[in-house]
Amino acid sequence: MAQNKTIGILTAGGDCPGLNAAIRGIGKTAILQYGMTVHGFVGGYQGLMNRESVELTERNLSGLLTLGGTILGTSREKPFKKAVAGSVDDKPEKIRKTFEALGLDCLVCIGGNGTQKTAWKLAKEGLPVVGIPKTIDNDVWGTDRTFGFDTAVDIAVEALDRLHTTASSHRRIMVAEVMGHHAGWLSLHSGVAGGGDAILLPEIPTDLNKLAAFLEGRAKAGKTYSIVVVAEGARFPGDQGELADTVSGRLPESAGRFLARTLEAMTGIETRETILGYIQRGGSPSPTDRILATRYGIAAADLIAQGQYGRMVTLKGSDIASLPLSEVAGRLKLVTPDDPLIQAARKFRTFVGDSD
């Protein structure tokens, strides 16, 4: 089925395990099932930009399933976003002209929110492209699961087993933040497979006397430590400290440090705080990862084979499909309070958000 198509792969936003993957899936599906012509490149919407990009080939493809990081580099650069002056400048031109030069029959759009987003604008501009999604975050709309989540999760379980031992040897609080600035899945996800006895979200507003009464009890009864699992974007709305922002909640300082500081002072009992930070993003990517980023890139070559552009894949259970950019962009995949995972967790009484 040789097609003398020629395509473009870029990675945007923040790394995440699984990219490398993702790269390999569309690439070898391109070469060795449609005999297609692929560019990466380099460093994000910057390099489309400015052209900057490389063949990617067979041989230099291979060897990339189990390395994390992108080996094309990336950024944050957005050519849509408006300048000082009030409008957009020229890069949406430079990128219909690195199109037009390149003869580029499709661009691959591999990213979070931020991502497909500017992707959508390139489509609304007619240049042909396809999203994949990934982010630790596992926030991005109209997906079952992005790649780079599963791996996170890993990480910060792995953190929280190893926090328990602490903390149960020193009779402390020990909180654990991890990333999420909008979106609870990591923080949830990871909480209740370490073990978390609160689980702090971004979506449900914490109570910091119900938290700290909760704790408190855990001690009168005998429980000689606590684990408490907080997103980095966990709301503290109301009058509960100093430094809590009174409209959103939201903190100018780390909200493990502020939970670890704000809960001792309340509690009485010693209070320490890890932030997990970077790790989550780093290494090489788990195998479900694996697995499903490259069952994505593979997707995403068969769109462009069939000419369907527009799309960004997506996992529905267990089947990889895929729905218009335009449904995706401006839009977040939050943690609702009926979520299954949230009520099991209060069954055996941990505190998620809001709980009493």
Given for the second form:
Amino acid sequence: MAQNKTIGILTAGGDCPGLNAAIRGIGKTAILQYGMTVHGFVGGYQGLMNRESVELTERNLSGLLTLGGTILGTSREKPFKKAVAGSVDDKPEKIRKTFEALGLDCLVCIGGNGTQKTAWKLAKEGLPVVGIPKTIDNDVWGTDRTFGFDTAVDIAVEALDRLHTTASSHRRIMVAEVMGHHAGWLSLHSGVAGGGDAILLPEIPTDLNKLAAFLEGRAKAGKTYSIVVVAEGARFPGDQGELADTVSGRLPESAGRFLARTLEAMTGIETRETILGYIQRGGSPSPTDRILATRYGIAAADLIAQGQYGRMVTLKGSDIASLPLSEVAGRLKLVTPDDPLIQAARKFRTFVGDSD
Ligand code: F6P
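Mind pulling up the form predicted together with 6-O-phosphono-beta-D-fructofuranose next to the form predicted on its own we just looked at?
Once more the chain from above appears, this time first in line as the rest of the complex follows.
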């Protein structure tokens, strides 16, 4: 069913594997199914404001399925964030002008929480938008899964598998710090899949004395090494928590480094840390993420063809659905203490926060 609609696509926030698969899913469906014209904006909302775009065609959409990163580039630009008082830089107006200049019938915003919140604000301004949930953190409200998450778990587990052998050779405690921002999804899933003996999440407080006693107990029971998986957002009472940088919110010392030196001091067991960092956002997407990103892209193009704007596509179980952006914006999906994976891990005495 041909529609002479013109659409835009942008990728915003932290990059991750699967972004190009999503761009390909939207673009190919829009062009081949609906005869639409597709523009890609460079650098997220920055490119939208500055009208920096490239037309996407069957030709330049080819070969994207397996390619990591985003061909459009990304940024963390927040157009509605209050600029310096009195500045005349009206970013939302610039965005409106871009819509008018290109005759956009809809804009697809691929990103995490911040991106979807901005998309919702654009929708409130009366602009037609559709959201696709993306982030390795898996913390976007309303969807079971964001693309990027599965690949990041694969990468973290591969690293944890390697840490087991060196920990065993040196009889050490190895602390692995995993990304996830304020959520513990990545740490929980990679910790269980990677055989973590302790899994520390932002959502569940950790008593360092209990953790130290747990690790000492393992050593006394003849376990020659331990693997501790800690979410970068985990916070511990004591000198690490209160020193958060007032501007970036970042601690002067990462959770992993703080934990390694503290546990070594408390237990007397040689301890080292590995900060997995941006490795978790690099490289080619897993097959699962390729499929999810493609399904999200197709669903977004279908919503546009149906004239259903102001919504974000979602995964519920194995089905693709969608939600109003108003229900997603400003909310965070966090791990709850009753999560089945936490209960499962505790069944074989994995230390997950303040588990008695
Ligand atoms: O949101 C994805 C993410 O990788 C988080 O896990 C991490 O805390 C953050 O981005 C890092 O942000 P930046 O790429 O701006 O350093």
